[in-house]
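First, one chain by itself in structure tokens, the form predicted alone.
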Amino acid sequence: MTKAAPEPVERPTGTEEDVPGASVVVVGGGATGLSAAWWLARAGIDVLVVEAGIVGFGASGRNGGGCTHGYSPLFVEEQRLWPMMDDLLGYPTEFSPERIRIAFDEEQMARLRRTHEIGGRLGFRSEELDSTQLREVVPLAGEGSIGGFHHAFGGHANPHRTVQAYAWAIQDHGGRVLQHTQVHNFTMSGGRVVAVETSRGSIGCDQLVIAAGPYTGTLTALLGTEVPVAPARAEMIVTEPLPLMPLGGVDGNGLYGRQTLRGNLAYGGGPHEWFDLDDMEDQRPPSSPLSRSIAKRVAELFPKAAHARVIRSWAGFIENTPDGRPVIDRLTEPENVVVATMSSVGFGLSPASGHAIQELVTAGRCGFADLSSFALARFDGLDPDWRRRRGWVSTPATL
């Protein structure tokens, strides 16, 4: 049974004396940090989230809402948890199960079959559809596709509602969420982080979690270990409401997104627009060229919705590691720090990644999934100039 929503998490007031330390401080109020804090709070641990802006203001509240990541070692836990999240959190996420994926050529179809095979090996059911069957379940689709898959797993949720649900649920379990509070440094003693130095003063801690999106690398560098990430814009458009389709979660044509409960198509996807952290504020407005590209591909994916007007667009911020895979790891020095960057797939995996982080904090290891491929050590010896070598740098065209 979900509860009536309380007042939104508000901007904190008062002085630094109002913010005592916590057993665990989580730096970052995106979906990953909030989920980790919620798992810790529900385990009875005193936890405090420190967020530089407001919760979910990066990509966590500005994404397609997809919850289907078959290539991740957290996939099974992701699929186990999402159908229960409304009940576990006590607030609505608008999770809707199942997913349709559409292919426009054989190369795309081959990739979809790969996801189908991975899911099948793990006991998840999906069905291949020809173009005629596809149009029956996706009424807004046209005749340009060659087919696709209907996954009886996965799904999508409302990012805005989900992020707020995490924040409320943290507070329900006795945790705290401190917004509009910048982290400047850390205080060390005996090889451990003992305090987080913020714009509101020093906050003591026994354990620290850094899940700060594009700023994760900058903050870990203060501890002598940098998590390599490159920031980029993630853009979305939203159309006016359209007749509801039987299944609202449809991917294809390089797009990810969903149909909302009101009938709007909310979609994003395309080339990353790389930038430097110093330019973060300049990146908040959406980019007209990329928004037009997304709108064009939405019209190709849903020809019977091509007449729909785009009523709003926005840009969020993601971060990517050099190999595109997440990092979830406990540092060896300082040994009381867990770092996490989900490399642009944080929202959908957040129920599972938060659980994994909670176990790393409390038990030193994750007991339900093998996180070895997420280890930070895989980047030992990384070329310091890796961003430029990959072309992941700001250019006048992207700015």
Second form
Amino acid sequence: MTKAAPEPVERPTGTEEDVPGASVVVVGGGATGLSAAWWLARAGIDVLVVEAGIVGFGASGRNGGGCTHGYSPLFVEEQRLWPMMDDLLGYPTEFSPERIRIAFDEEQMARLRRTHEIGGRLGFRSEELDSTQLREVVPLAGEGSIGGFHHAFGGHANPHRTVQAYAWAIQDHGGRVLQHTQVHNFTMSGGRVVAVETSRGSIGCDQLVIAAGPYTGTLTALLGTEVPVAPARAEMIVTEPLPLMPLGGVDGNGLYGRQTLRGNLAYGGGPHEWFDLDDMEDQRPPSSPLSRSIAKRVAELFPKAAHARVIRSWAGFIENTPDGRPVIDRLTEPENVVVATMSSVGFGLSPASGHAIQELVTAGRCGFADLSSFALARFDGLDPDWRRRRGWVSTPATL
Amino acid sequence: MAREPEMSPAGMDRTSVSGKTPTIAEMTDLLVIGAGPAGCAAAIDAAGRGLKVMLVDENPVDFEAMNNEIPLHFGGRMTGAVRNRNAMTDAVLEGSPAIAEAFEAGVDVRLGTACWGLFVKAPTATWVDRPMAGIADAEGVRHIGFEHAIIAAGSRDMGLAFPGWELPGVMGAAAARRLATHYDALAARRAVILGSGAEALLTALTLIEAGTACAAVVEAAGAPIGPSDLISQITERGTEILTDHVVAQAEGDLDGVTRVMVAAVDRDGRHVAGSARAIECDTVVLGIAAIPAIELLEAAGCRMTFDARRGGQVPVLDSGQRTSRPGIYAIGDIAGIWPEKSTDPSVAVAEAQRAVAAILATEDRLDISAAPPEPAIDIDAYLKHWVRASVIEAAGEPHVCQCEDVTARDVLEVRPPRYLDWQAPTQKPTDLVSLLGNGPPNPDQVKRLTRAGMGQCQGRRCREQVAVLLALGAGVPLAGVPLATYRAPVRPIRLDQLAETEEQPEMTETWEGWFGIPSMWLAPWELGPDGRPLADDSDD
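Here we have the form predicted alone; I need the corresponding form predicted together with the partner chain.
Next comes the full complex, and the chain you just saw is listed first.
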């Protein structure tokens, strides 16, 4: 973890409006920040979300919608909350329970077995299926698979609908969501952050949450503690709608994704691309010819959907910490700041991560899960050259 | 710290795209997309100056695609002849003598070949190491590498909902012209034309020439908006021009439209009681706005701008027809549509010459003064009036997005799709304003929530209507509504055809479902109290 002296505070120029402050300001209108703000608003706290663009327009609205993260300390809470989210939010999330995962070789099967084993250890049931059984429960599947699992837990939801549901629900509880508002800096006083300096002027706060995806590192650096994250791009493809399978949450074969409730097959997987934060400026995440390699694996997964036409692709920008695991922690200094990055796996865990952040803000600790493995201190002494050492850097111009 | 992920010999993350560059089937100096007058002129000019040129055109489009309204709104008004690809290829060649000229000039001409994506190196997509185009033809899907690409993809038509517009026989003006002239396969006996701009009137004249009667030109505005000489040519042929009118309803049977009810509208778009009357016809041609077919350019990240003089959303271009992406040029209708250009082919040809000159770095020899004049009408007010009168004031609630069954009210109230059968808690109706915050209405955000534009026609029939609805709903000019994004593939491609890829062996070997970071997937009991993996051999 790198420490640097805070930059001198400068009031940004530009449009100054009188935006009333809030008890808690959340920087970042992605699934994690929105969920945190929703939990805070539900707890009766005056909360305001500041989002540079539109809510959920980063990776939170560009993912496979999976809600099955057995290895996470937030898993049990994730499983507890999803079936209730439509009712809790008051808006539809399209959450659909259960998952089926299909393997085409032993290596894939070994990976899938881990979810089975981890789930089992925590009391969640799943069943191993052979190729014939899979074809019975997955109408679009064909020959060629060696087996898979049917998990009676997990599921999938619609990321677009869910992020907007959070945003609306925050407002229903009296919270505010400020879109199209860029954060330039923070104002300190007495060792605490007292205001967020934005393109709409200064916004006072008692507590601050930073959950800004790839920008989490540069924003926390303004406070002297840079959360180490590296940005990357990943992409997905979508087919035209097909008749609904009994269970849409089917993936495997090196893919993540689902059949949406409308019937589209939406899948991603394969290599990601690393780059520098500056490269993202004014860039819409571009999809690339990788769509063909994804299509190849979707066609293998669902041979009976081979005729379906691909009508879209998309890409998203995400961030990863050096060990690929989340950070949800309170800074030691300034002490009224909670930082969160879910390290490229944030959407499905968002009901639980938001709850954890809320408890960290209001109670100082998370009462329902052990977040010690999400502590920032694990990166103490991190080699400043950590990205290059992992090869997490832009493709050189000529290889 | 966790064990470090594997690195390639070049010091790169082995599970990243690095070193796995997409395979290219063929290379050319100049790729021209679209064999209309502008594209052919560019190809012939460039070949004559020594460039290796490939000219691709998706025509003849196969029957299945046409039935799915790809790439134009054909409305099922094709004759059976379109099922015969050889005959259609002959018809396309006969309809466009310039294609044969291009072939004679040494251009590598590929008909029946659709371009579904342009891929160029971007700051966040550097693995695309050279510009390439994704193409699809009868043999399958391939990538063509190029040094320069001139995009001359033409135009399509703005869709316009009214009760019954989903019936066969309701079609776009560009589709009607293409079937009539390029395919000689238009199955329309008697048409009503919506819109009275140059493109609509030229379409009416083309149809009359091809033997389709034109029953009426219907215009929601108070006066016809096209050039006066075209207006008189239309009236001389006995076609009535009904101003202050819209189609209130199209009626029909299994074969499609049999007649339309037209109604007079007032200045606010409200239908005048008792004004409805029937016009017998089998075809309704949507011609209220010709839309530059910018999808390839937009999906490739070329910067766009709303320019009323050029007909709406168009690429930002310099005097050499260069887009904001290096090596990509735009000419013909895609570079802008205005009456003087539609009626004078030499304007598009001049664009072709400027693009070729820019590629060969000789542009200073060319006249670059081809700026379009100020438009004769205010297209913002014109399109809003049409949408208000035809869509919002419609007696029924027609689906603006036919693929996903989305009405104007669904868009303006940001309703979730009906298949969710969502019963909203009564105290919380959603609306557009609650979505906006302080920003302009964003069609992509509305698309995600209502599904308008998410269907299999890829939004070709609804996206401009949705933009106008959002401008009306938010009380902003049409120019203030951001352009809904386009994504590759901009033509629907079968999964099994897209899948025919010879990916690099490295891609296959290192394929990961998600990032190849082993410590990402460790369960809490596999980590020590400090959050570091128990089996830690890292020296970070």
